[in-house]
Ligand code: HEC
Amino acid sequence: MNKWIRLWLVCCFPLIADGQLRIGTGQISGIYQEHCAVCHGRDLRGGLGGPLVGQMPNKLTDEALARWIRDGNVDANMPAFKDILSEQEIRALVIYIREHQQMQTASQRTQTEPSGRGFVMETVVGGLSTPWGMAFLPDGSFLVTERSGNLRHFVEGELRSPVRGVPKAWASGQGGLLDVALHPDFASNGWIYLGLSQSDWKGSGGTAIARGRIRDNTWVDHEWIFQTPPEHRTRRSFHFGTRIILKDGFLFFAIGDRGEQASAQDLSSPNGRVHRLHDDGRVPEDNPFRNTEGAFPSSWTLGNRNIQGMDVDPVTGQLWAAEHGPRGGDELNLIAPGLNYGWPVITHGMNYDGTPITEKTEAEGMEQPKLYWTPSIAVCGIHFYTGSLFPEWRNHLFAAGLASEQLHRLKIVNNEVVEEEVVLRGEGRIRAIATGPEGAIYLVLNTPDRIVRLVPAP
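Coordinates for the sequence given above, by itself, in the form predicted on its own:
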């Protein structure tokens, strides 16, 4: 294979595959057509046997559907495939069926969904270049990052020129200037934190966290809080993770597996986990792996594929995170120290090319997600709403969908998701969510790149 084609595949394929853009393709499609289409139809809508996108299959759990495929059902004239298909292939077929069920449901919803909703969407600022994160300042203005490497300040209705002197980001693939967050005592200390990808002279990169202050639209007092050590950097330009949470004097941030799945289970690696530091970069003595020989000392969790959403429950103070699954298996997790969230040993998804990863969706010593989306919505930012304009939604968790272009509202009671609703769809890829000082819900959107806000309808 030509080396330039190989490089393009390594760097760009994860972006093309992002968020289920390859539904209906790959190995599992061929397996379905070979073994299942004669009975259930090439489009899963039925043939000699019943449809797989109707009411009955939708009611089956993943485990029940896998059992039908594995063991068959004499009463329904369903043959058993346990001697033909592996457990991994059976699991991949379940995901494939769920994908088509989702497309069917989405099509029906588009035809029947009422047009009325309890809010209106207003554009706040356009003309951005792949905005990624935002943070409100005490005066009501806000900062927004552009993945290309710019930090912009929106104040009094004006998008100012990029802040000068911000640390250089490696703007490649999914990397660049990513998240921005303010220190809880920003009003007195002025600290601003940035999450970014950076590369060295050899072209290998990793995730980094910096902090500094802004004076006269210039980045000053720069400090590196965290930089991926050289031995753990890679030329791959995806799965950087990176959301920043500052809480109780600690800094939490996430790094994805960087395309090396096994690193998420490797205690010596910084990849595939949540990290915890003091807000000045020191490693806390009570970190769960601090005194484990060979373990990366800032590790707070392990087994996370690619977290791009984190927030703190304003009621309980607990940390929640959302992470991209592969093809299927996006997760919402309650984050706690020392826990293993399973990737890649267990997952509710499969590879983007339709090949299976594992038949396991659970294993001893590994956490189950509080919610998972199969098919994937390409979940990104999450945010607990704390405003007053929508009192019925106060303290509910909102989750952003990239490929699905959906905004999900989740009601959480006793650490369990008890209600889910899609409140917005089709307005663009939703990257991040924030509560504005006036109580509006702000959304960072891509394609087209802009920031909007939701306010109550008149």
Second form
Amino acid sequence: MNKWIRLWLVCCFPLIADGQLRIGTGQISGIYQEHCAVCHGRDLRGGLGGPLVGQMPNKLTDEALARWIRDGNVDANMPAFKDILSEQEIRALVIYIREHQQMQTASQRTQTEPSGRGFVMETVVGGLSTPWGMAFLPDGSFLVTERSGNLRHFVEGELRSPVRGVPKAWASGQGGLLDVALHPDFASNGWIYLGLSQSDWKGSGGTAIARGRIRDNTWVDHEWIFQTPPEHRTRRSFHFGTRIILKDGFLFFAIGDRGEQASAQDLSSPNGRVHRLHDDGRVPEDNPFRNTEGAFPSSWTLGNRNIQGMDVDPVTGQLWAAEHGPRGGDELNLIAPGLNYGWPVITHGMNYDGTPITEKTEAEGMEQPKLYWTPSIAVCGIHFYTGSLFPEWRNHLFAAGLASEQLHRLKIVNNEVVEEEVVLRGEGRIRAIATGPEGAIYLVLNTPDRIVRLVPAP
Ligand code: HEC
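Next, give the form predicted together with this ligand, keeping in mind that what was shown is the form predicted on its own.
The complete assembly is shown below, putting the previous chain first.
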């Protein structure tokens, strides 16, 4: 194969796939058509066997669906497939059925009946170029990043020209200027943190964190807090992560696996995990792998595929993270030091092309997600709502879907998800969520690129 075509396939395939619904396609579709369609219909709507979309199968757990396929049911006249299909293929079929269930409901546009009061969506600012992250300043204005590399300040209804002199981002594929966050003591120290992708003169890149201050719409006092060492950079322009969380003098951020799955389990790599540093970039003495020979010292976790959502539960102080899984394996995890979240050894998803990765969804010494989305919603930002305009949603976790264009609301009690609801859909790819100073829910949206806010209906 021509080198350039191959390079394109290697580099760009996962790039297209992450954040897009690739559901109902691929090799698994062939397996379904060969073994199941004759009874359940080519479109899963039923025939000799019942429909695999709609009410009934929705009520079955993944494990129950797998059991039906594996063991069949003599009384119901459903054949067993355990001698014909591998466990991986059965797992992939479960994901395939879930995808078709999703496709049936995805056509319902606009918001579902919300549990609380109704809300209206107002556009705050449009005319942005792939906005990615946002942060409110104490004066009520906010900063927003554009993936192309601009940091912009929105003050009193007006979007200022880009801040001059911000560190140059490698705007390629999923990379560019990503998250922005303020130091908790911003009012007194003025520190602003940026997450971005960087590349060297050879076109090899990685995730970096910088901090600086803004004076006269110019980036000053610049400091690098973290830069991916050259030996861990790659030319691939996807799976950079990241989100920035500042808490108790520490800085947390995440880097994706950079398209090298094994790196997430490699102690010496910075990729595929959450990191913890002091807010000035020093490595804390009590980091879990600090004294492990050869380990990357700022590692806080292992086995995370590509985290693009992180926030702290205001009730418990616990750190939560959402990661893009492979097809059908997006995860919400409770983050704790030194734990291994399993990628790519265990996963609830399969490859984007519909081939199985592994049938293993759990293993000794590896954490289970608190929630996983099958099919994937392409989960991006997560945010605990702390405002007062929607009192019934206070401290609930909101999760943003890119491909699904859905806003999910999750109620978490004792570190478990006890309730989930889709409160908005079909308004564009949702990248990030924030609570505004007036208590509204702000959403950073792509296609069309804009920032909106949700306020209670009059
Ligand atoms: C010979 C016909 C036949 C074939 C082939 C067949 N099934 Fe079934 N299946 C049935 C019947 C009959 C039932 C009984 C319940 C119903 O009508 O849905 C059933 C039930 C099920 C259920 C439980 C549904 C529910 O709502 O409880 C699942 C899941 C399922 N099949 C999946 C599959 C998959 C996946 C394949 C292909 C690997 C497959 N089946 C192949 C006939 C078939």
